[in-house]
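Single chain ahead, by itself, as structure tokens, in the form predicted alone.
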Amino acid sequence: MTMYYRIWGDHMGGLEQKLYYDNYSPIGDIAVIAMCFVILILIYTSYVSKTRAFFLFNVIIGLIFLAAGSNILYHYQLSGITSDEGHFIVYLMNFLYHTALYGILYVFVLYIIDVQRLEMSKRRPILIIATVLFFVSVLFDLIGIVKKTGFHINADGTATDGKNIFPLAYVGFVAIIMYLMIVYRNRIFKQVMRGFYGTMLVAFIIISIQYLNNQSSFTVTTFLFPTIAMLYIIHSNPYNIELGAINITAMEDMIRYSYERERTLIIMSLYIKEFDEEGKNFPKEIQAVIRRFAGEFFRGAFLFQVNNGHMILLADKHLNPDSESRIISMFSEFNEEYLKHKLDYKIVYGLTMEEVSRNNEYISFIRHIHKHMGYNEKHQITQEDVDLFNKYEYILKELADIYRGGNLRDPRVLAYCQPVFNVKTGRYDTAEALMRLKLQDTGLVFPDQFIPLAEENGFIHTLTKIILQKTCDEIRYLIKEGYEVNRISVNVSVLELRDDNFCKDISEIIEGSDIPNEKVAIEITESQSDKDFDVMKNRISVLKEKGIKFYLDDFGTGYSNMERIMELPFDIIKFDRSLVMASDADAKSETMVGGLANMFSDMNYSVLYEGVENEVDEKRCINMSASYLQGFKYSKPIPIMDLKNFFSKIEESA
């Protein structure tokens, strides 16, 4: 519709009625209202992070809806006026329209401040200016209507804007927004800023063209442009179209949001080993199964993709009071699918737990559970899982602190050892150094609980340096006190050998302790990696030149390549407890183990049997070319300072 307002002006010394027209069509505002509904449908049928910025985004959508609706009603009512009486709705709609526009601009300012995470000292003056501008603009419009200095309807039904503050208020808010986006541009990713700049520029150009052409049909539309940019750039969290999955950031947000509102979630985790590789995607038939399972069994469920082979499904327990029966149904159908595809899996399921939700650690929590599961198993989350995970997290935090501290005599790392019996001399003159942790909240922690953690997180070399330093300290003490010390061995992870500073670190600690290099030995487990083998060979050669001895640890377990062992300049071969046990099975097994030991002995390797528990083991191992014996028969692991109770003083052994 085209609206005509008659206004009077002074022309050539007299009054002349002039026809002023506003080319308004409701199509623009109708489209805006439709777009608001579309945006609401999109954000509430996908998962969007429930942040303060998202709340402000919803407020903006609501104000845009209000502005468009009130503008349509305002023009509709205005088209039928004939006098200045009974036009409350016209005045109200005009006031709501302008107030909504001011409100949108004001909330834009709040939104940008929130996204930029400005400190209170920086946001306070901007908030004060924006708030004053908002209330002054609204008040000016209200006073103009009441006193008829602003928009009003004359006695003959003509309408005039009077003193219209909207253009000034619009420019004022735009100036504040541009100030924020220019001065604090480094607070937001460059590409995001470009998106906002572009949409705001388009909006400003369109609204300027409108005013130059007495047009107002697309005023509210221009406010929608930057709002669409917000939705797309900041709040969009698109699904993986093929799987219906969302990323883990959205998952963490859903857990946080539910935890803050004390809502319990159903959690279902599926890990499929075969697809846990970068770039390896689920085939179409598996995608179809995942889509069906994600949408069929729980109301209001969301599927999240942790990595290629790991999916987590979350659903509100309140919306699924019969979750137990739903889980049973899901597993029943899952078992049928497993028989078709035969893909190795791990399933973890249950309800969210307060202690894990508090720190939003479900991915780490589930991975921790995975370590203690076999494949093709289903595990229901229990309090025991949470307790073990909390202990795991605490140990990891302490390891990180030990690593950062770099104290080679850190009191949390205890040096233990196990004495080794020298068959030739009949005395104890060697030992294997062992590690323990003593932590405030857990007490004594054994290697099987912290060594894998240290290796996974890059802390293992620091622990090795600490135990080496404490071992060297004890060797220096024993020598000073006159004890006979052949050597003490320290275990080293193959992972450490990859560090270019490995040899330097080992040498500096031994030489800095003022003890002979030959008093220290290093135990290494054979590696299956070609790259590690070459590195290991190089590191051993460098340190052996300094007189340091080397043990091949755990011979007889897993993979053993005799050709490679021959290439590495080891001094002692440690036969694992499993070979000691195997040699006791029958005469054939004893002959085989003994034959291996004789072969090494003939090639000038010393053979050490570990895991010797009784006199029968001892006698058999001595008959199988044993040079050294280690095990509970002689001693359990003891604090390293107690080693003097086993070693002999030189005058006693002479």
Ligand code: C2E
Second form
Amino acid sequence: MTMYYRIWGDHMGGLEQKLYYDNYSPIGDIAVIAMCFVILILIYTSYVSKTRAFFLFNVIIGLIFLAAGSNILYHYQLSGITSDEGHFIVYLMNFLYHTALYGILYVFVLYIIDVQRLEMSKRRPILIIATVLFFVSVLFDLIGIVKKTGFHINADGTATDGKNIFPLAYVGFVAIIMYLMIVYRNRIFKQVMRGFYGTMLVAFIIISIQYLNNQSSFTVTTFLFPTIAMLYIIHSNPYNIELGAINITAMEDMIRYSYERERTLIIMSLYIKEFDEEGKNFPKEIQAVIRRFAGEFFRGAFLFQVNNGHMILLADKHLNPDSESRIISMFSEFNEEYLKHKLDYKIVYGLTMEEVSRNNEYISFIRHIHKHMGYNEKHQITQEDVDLFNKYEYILKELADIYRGGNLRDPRVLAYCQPVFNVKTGRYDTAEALMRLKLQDTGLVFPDQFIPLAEENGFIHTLTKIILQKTCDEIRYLIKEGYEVNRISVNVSVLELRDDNFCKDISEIIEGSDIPNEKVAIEITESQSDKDFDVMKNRISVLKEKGIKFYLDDFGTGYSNMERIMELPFDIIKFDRSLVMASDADAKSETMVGGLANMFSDMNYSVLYEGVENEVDEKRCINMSASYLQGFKYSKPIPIMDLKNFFSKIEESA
Ligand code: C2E
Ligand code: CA
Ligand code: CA
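Mind pulling up the form predicted in complex with this ligand next to the form predicted alone we just looked at?
Okay, now the whole complex, with that chain kicking things off.
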């Protein structure tokens, strides 16, 4: 096949005219080069995940650039030729052009394999075929040029394609790509696949029209289309243009990328309570402040939006070696803004920590820190935070395991208890069960470290069932051994009551343990919500019917809505330690606490004082209508097996 090239003199003006029938205009390739620059500008001004696929994407852009450039130069050089002498540049450019196109197709294949996460065994045959195709094509072109059987320049300065493998290689690569995109289509989100099919269809239509019209100006352009799809669908993480924030996946990518390269990042986390609600809009002036803070204080910083009220700014430490002074000036401006807007906030800041980066856990790490700090504070991340967080994660994992296991005698959940002194008899015949965890890595864990965690994650009811089971086992043992056991109380979270199976679960365990229902009491704290109140009322009445006793826990710490308390049939009101302490402060408070206690006992409730630590407390409480006393004065919490050391045998007490 011989091709006669006519110059694109019309466009370049002043160049000698030549004959050809293959219409080439550099307009397509010039546009491609311009587009490559546009793409480069976009990827270096937006946040792009630095994955392996992104590296391949860059290679593709480079090759497209090379293809367009060499094609322009090739045609330009060719147009000035009148003989077959010394046209090294023409040969070189033709060769480069074809090699770059094969290269693009080859890297497309690598790219798709990477994005589809093909396993080694499936990847290998495809890789071998594509690599062979690439080298055979390049070699074929090279041999053609050297032997003059392929592309060469005739004596009159016209160019001949000769034996040309390009269309064949093109079809070969497209076949491999189609194979991958059809056979493994389910590995990628359907919508994304449609994006690629669509752009490839457009490319194919243009190539076909070109071919039918003997055109070659837009060949490289068609290679650009799938690349634009890649940029748009896979690599771009659009900014929220009002805040300048990017989504959370992008943040995880950035952390992973830095961790793999052992680079430290500066972290600035801002939580604003006011906006911590889906769909709550930031006023314009706050948006402007956030934009300014995201852009002004650190070089190369990116802002990520965790959720509506929580944002995290990350910046490379090595780009900001003076980060400490930057942080100081940021905070001083922040404080000024705070005075203007008065929005409650929590700031957590510092450098990335290896252990947290390893599993990319900053969001839960920061949320964990939030729990232990107050509003309008700025907390600097320390190793201690990491250690606490690791412990917390470990406990959470163990709790999940206990929950899944469902073993009501799980050895990791320990029943401790505190004997309660009965004022009337002067003996110990009741006790409160208190939970502890005993875990391999941490040893004994106290309730403040795991009860809230268990509540938040829906594990609390399982823990209650375990404590109840172990308490019932102990009650049975004590009864069998002849001890006088009035009852043992177990703590229950308000959250658990919402479960429709609550009453059934509790009765099953008690009945299964072969002990009378009245040997068990349940302690609940007051709840504030109307919905919980109705549920609580229902549960208490169902279980009371069976003889189970109920204690109101922590009276004096919550709302102490007397009207509601009276509506619930409690047996014992537990006065919190704070009331015991208050009554010690002055005569007026003592009169008040005593008056409350009197009122309750007049209405047939028993009053129990918690946190009785010494004889002074004891005396005062006895004077304030105490029926029961509990506290360190009598005993610290002990393993439930040791309760027998406090209880008396029935024959002794008789
Ligand atoms: P609580 O129900 O008010 O339990 C009494 C807490 O006061 C216990 O803390 C006990 O060790 C402590 N205490 C006892 N006597 C004194 C004293 O004289 N002075 C002082 N300062 N403190 C005293 P513990 O065991 O750490 O339990 C803390 C909280 O954890 C409990 O408060 C309860 O709300 C929760 N909890 C414990 N076990 C369970 C359980 O099995 N289930 C549920 N849902 N919550 C539990
Ligand atoms: Ca309690
Ligand atoms: Ca209490």
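Each form is matched to the other, and the largest set of C-alpha atoms that superpose within 1.5 Å is called the rigid core. Values in this document were obtained by computation on a predicted structure and should not be read as measured data. Numbering follows the first chain given and starts at 1.
Please state whether A626 has a C-alpha shift of 2 Å or more between these two forms, with the rigid core used for the fit. No, because once the rigid core is superposed, the C-alpha of A626 moves less than 2 Å between these two forms.
Core-aligned, is the CA shift for N164 between these two forms 2 angstroms or more? For N164, whose C-alpha is compared between these two forms after core superposition, the shift is 2 Å or more.
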